[in-house]
Each structure stands twice: as structure tokens, then as C-alpha cells.
Amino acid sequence: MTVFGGWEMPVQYTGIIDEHNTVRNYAGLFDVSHMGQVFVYGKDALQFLQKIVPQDISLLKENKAVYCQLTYENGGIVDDLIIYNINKSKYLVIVNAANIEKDVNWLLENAKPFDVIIDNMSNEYSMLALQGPNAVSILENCGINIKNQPSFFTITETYINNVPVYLSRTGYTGEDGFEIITKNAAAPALWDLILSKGKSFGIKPAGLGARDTLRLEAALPLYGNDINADTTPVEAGLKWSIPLNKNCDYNGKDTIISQIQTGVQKKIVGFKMIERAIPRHGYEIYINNKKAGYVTSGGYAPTINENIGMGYIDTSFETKLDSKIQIMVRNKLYNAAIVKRPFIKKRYKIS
């Protein structure tokens, strides 16, 4: 156990690299529970989405999700949030745990000027995450027929076991899979069923040791290391998330804008360790003996059994794919290479 955002979580259970390759070839199940769960209802609040985040929301269909980043003026990031439209004038945001008071109160800073209510109900819910390709038959031993399970990144209100649940098809893994909202009453339970009605189709608990080497395979940034208020999106690699026809003004959209018409001063790229050594958040990177950055993740991929990381380099060197750099472990440079992201083939299952 080790403490993550104000909450006390599970590292593992029965070992990083196993509940990894169980999440790749069986199905794993994540308490997510320390996620925020935020609802934005009222007249205005189409309006206020529209102003807060880059993503086109007037395109987000009826329980229809879409992923985003909350930005500030300057175009850094606030946060980066899944927002699921549950009804014409209702959504329902997920926030990054150790953001949830900073994501809030700048909602509400910015909620002013609109006819709109913020509403946060992280203390009330739990999330546990089904992830895996055999989440789908789980969930069908669960109650939920293959038929009525939602179709990638939708969500829709129904019930496990008697249960009341948002059921989503999202996730953080690479993996097909769902994300599953309850009252904290009824997760514990719940928690319980799944395990069992998987245990045929290989289902272990998987904890955040096994979460963040999954989404590291799968280039998924993690806020605080890859992303945070002195990265834009465009930097980050998340230009495919911002429409350039959003005709509305958004927080930070001059800023990205001419980034993307005219290019950043640094950008994320990943990588491949050549030399034996393990590359780890903050360590530099250095071309041709000269710094040119720093790491934002790295570690051990047990799907392609190599050591990967992430990064920012300034783009006044060399970052084409294959171009070779240095990475500074305990005072040494060792040789990298960089590849195309993600490091894996990402298993959604679209339809």
C-alpha cells in the first residue's frame, strides 16, 4: 500500500509484472475509487464546457465521451479529464484524484458568468476499472449482455447485480474495457461479484504499480509527470484533441493555436533504452553530450520487454524517429533511440 493523492492505495497484489501481463491477456480489476466525479448541469452548461476545455463539446453526443484538457489562460494544463455527456444539459467530468479540489475550485472560478451548476460528488462514488480482453465475457457473466454493453468511449446508466452503475467503455490500459461509477455503499460488493464471475476468464486485482507500466505502454500522460500547468497540449502531443473549426473562444486558445500553426519550442517524444538502464521521471536527456531535456516516465515494459520512457526535448535538436539520445542515470549517459508512440498496439475494441 502506499499513499497517492490523499488516498491509501494498493501498489500490487500479487506482483507488478504478473497483474501487467493478467491486464494484457486476461482482464484485471482496478479500484479507481480515488478519481473525481464531477456533474455540470443547467441552462448554460453546454456554454461553460465550451469555454473551459479545447475540445469541441457541441459535437459530444447523448452518452458519448470525449477526452480533453482543462486549460489555463496561457494554455497550460489544469488537468486533463474524461467528459461524458450524460443528457442535453448534463455531464459528467472524471478528474485526476490529486486535482479534485484544484479541478473544482476552477470550475467555479470559472462557472461565474454562466447559468450553471457544479457539482461534485467525488466523497459520494467509487470507479472500478475492468480492463483486459476478457472484460467483455466478465461483464456478460455479470448480467450485462454483450448486446447492452456501450460501444467505445459511450456511457450509459444501467444496473450490475441490482446495482445502479454509470458503465463506461473507457480505460487507462490499452486494453478494451470499462469503467464502472457506483455509490460508495455498493462498491465493496460489487468489487466482490466481478472477482468472482471472472475468476473463469483469469481475472486478478491489479494495482497502481501494474497501472502505470500498462499506460506507459500505451503513451497514455500521466498529470504531474507528462502534463501539468507548464506544458500546452500541443507540447504534450495532444494536438489530435483540439479542433481547429472551434469557431467559440476557450481558455488558453490563442496560445495553442499559434503553436500548431507555427510550432513549439519543445516536444514529448518517446523512447527506447539501447543500453542496459532504466530511465526514470526527471532524469535528463542529452544529445550529442548536450542537454536537451528531461524524462517524464520511464520503466520497465513487460509487454515488449524492453525499458521505455518518455520525455520533452527541445526542438532545436534532432527528433526525428531512430534519432539516437543520451539519457543521465547516477551520473552516466546511457544511449537511446527514439521510436514511435504508443510503444504497443492499443486493443480498444471501436464498435
The other form holds:
Amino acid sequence: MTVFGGWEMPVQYTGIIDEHNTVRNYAGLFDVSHMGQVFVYGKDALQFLQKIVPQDISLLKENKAVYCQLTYENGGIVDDLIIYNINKSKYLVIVNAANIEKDVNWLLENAKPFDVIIDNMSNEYSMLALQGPNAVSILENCGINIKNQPSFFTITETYINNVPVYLSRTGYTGEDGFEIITKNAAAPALWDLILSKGKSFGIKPAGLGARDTLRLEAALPLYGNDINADTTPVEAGLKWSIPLNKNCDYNGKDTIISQIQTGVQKKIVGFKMIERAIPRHGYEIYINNKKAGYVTSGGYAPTINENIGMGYIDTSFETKLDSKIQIMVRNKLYNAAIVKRPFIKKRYKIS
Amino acid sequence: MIVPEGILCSKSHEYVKEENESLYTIGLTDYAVEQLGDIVFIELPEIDTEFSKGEVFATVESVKAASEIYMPVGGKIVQINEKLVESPEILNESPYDEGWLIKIEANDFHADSGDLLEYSDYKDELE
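Can I have the other form now, the form predicted in complex with its partner chain, not the form predicted alone?
After this comes the whole thing, all chains and molecules, with the earlier chain placed first.
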């Protein structure tokens, strides 16, 4: 067990590589109850959400989810989130564990002009993530008919074994799968049920260690590593998530739109080591022996058997695909090359 | 796991095993490799380099993190386990046999080994 954001959590059960491969090939079950659940209600819920993220929440249909960034006025990132439209005046916001308090304070501060209620339910709800190609079959074996399973980035309110849950087709692994939100009291039995119903489908419990290697291969940003108050969504390669034509104001809009239109000073890249060395968070990136940036996430990627990383590079340097860069590891430079992100093909079921 | 007779362990989890008068094998204890988890990279020193007791001579990286490995006794590197460079997982599977790290000619084994523990005492210290 390890302490993460004040929570005591398993880093691994059977071993990080074994759990990683199990999620890619069968299915893994993660206890991600540390994640925060914040409900936003009220007459002005939509206008309020429109003010705090660059994404256009007015386009979010009922039962749909959208990946968002909570931004400061200068475009820096407070946190990254998933926002669900539960119904017209009720939204669910999933936030990172380590940021719950900071986020809730930020929401409350921004909520002043609006008629909304911010209801932090993080301590009442638990969350399990069932991830991998066999997730659908396992849920079916738990009594949820395939027809009734939500589609990608959709949430439904349903029952598993008579326990009420929010069932969402989302995750943090690059695989198809679900996140299941339920009241704390029901969570342990649900964990046991899914593991037992998933046994014949090769399920194993998976910990924080595998969660990190899986999300790194899928190039999904980790708050605190790849994104923080000093990086904007555009610098972080999240431009794809930001509409240019959202016609109301939001925190950081000027910076974000200007960066999309005129470019950025630094930008995130993915890279693969050519020489044998493992890049880690905080290591320096060099180009032609000049310091060009820093690594934000890195490590061994079990699926492709390579050492990979992500990091920011000053855009005065060449950042095209296949460009050569060097990573400083224990005072020595090792060659690497810029490659496409994600490092693996994501296998979401988008239908 | 068969733990060889007569090994001495450091508090930083290296073991040293006497092969003959001056030749010693150095590796990581089973406790250390279990704590590290899946080992995916090992950097070993050059042959003929000399290290004093307590100096970093190698780096072992698991999926989780990089760890520095310290000389339990000082000496000159005479052999390194090159198999580990291609197949670091051998260290997880066999820390005392196939997964040894280096062999050294010790400078002054008796002076340097005073604070090392017999395996059973080392295990007791962990509890």
C-alpha cells in the first residue's frame, strides 16, 4: 500500500506488468474511490459550468460526458475533469483526488454570481474502474444486458445486483471499459461481485502502478505531472478538446484562443528512447546539447516493450515527428526521438 | 527461494558472498527485489573501476522508480553480470543465483564488513 493524495492505496496486487497486460488482454478492476465526485445543481448550473471550462457544455446532451479542463484566468490548469450531464439542472463533475479541496474552493469562488449549489459528495461515493476488452462481457455476466450498457462517454443510472450505480463508459487506460460510481457502503460487495463474475474472463485487480503505465501508453495526461497551473490546455496538447466557436466567456479564454491561433512557447511531445535508459518525471530534455525542456511523465511501456515519455519542449526548437532529442539521465545524455502520441492505438468502442 | 549460506547483508539491502580469499559476489536481497517490483533496467559499472564502501556502483530501475545500489564493501570490479542488461527480470527471479550483480576484489573485507548483518539478523531487522 502507498499513500496517494492522503489515501492509502494499493500500488500493485500481482505485479505492475502482469496487471498492465491483463488490462490490455482481458480486464482489470481498479479501486479509484479516491477520485472526487462533485454535483452541480441549480437554475444557473449550465451558465456556471460554461464560465469555468473551455469546453462548450451547452452542447452536452443528457447522459453524455465530456473531458474538460478547469482553467485559471491566465489559462493555467486548475485540474482536468469529466463533466456528466445527468439531467438538465444536475451535472456530475469527476475531479482528481489530490485536487478535491482546491477544486471545490475554486468552484465555490466562481459560483458567487450564479444560482447554483456545489455539492461535494466525494466522501460518500466510491468508484471502481472496470477496464479492458472483456469489460462488456463481465458486466453482462453481472446482469447488465449489452443493450443496456452505455456507449462511449455516456452515463446511465442502473442497478448491479440491486445496488444503484452510475455506470459510465469511460476510463484512464486507453481500453474500452466502465467507471462505476456507487455509495461507499455498497462498494466492497460490488468489488467482490465483479471479480467473481469476471473470473472466467480473466479479470484481475489492478493497482495504481498499472494505472500509470496504461495511461502513459495512451498518452493521457496526469495532473501534477503533465499538466498544472503553469501549463495551458493548448500547450498540453489538448487543443482537440477546445471549441473555437464557444460564444460565451470563460476563465482563460483570451490566452487559450490566442494560443490556438498564434501558437505557444512550449508544447508537449511524446518520445521514445533510442538508447537504453528510462526517462522519468523531472529529467531534462536537450536538443543538440542545448537544454530544450523537461520530462513530465516517463517509464517502461510494457505493451510495446519500449522506454517512453512525454515532456514539454520550447517551440524555438524543432519538434517535428522523428526529430532527435536527448534525455539527461544521471548526468549523461541518451538519444530519443519524438514520436506520435498516443504510443498505442486506443481501443475505445465508439459506436 | 534458497538463500545461500554465509552471506552478509547491508541495511541498504545489498548482500555480499565470499567466493574465495579476495573474490566476492554482490547482489540485492530477496526482500529488496520484492519491494522494487518488476525490474526493467539495470545499469552496471565498468570492469576495473574501483568503488569504496558506500559508493553508488549501479542503478536498478523498476516500473515504479530508479534506485541506487551501494557497495557493501569497497573493491575493484572484476566481473559484471551482463545477462542482466538484456534480461533485467532475472534479478526478480533469482537474486542470489542467476541475478547476481557484480564480482569484486575486496580492498579490506574485514574492515568494511563490520556493520554487515548475517541473513537471519538482517531478516529480524526488517520486522
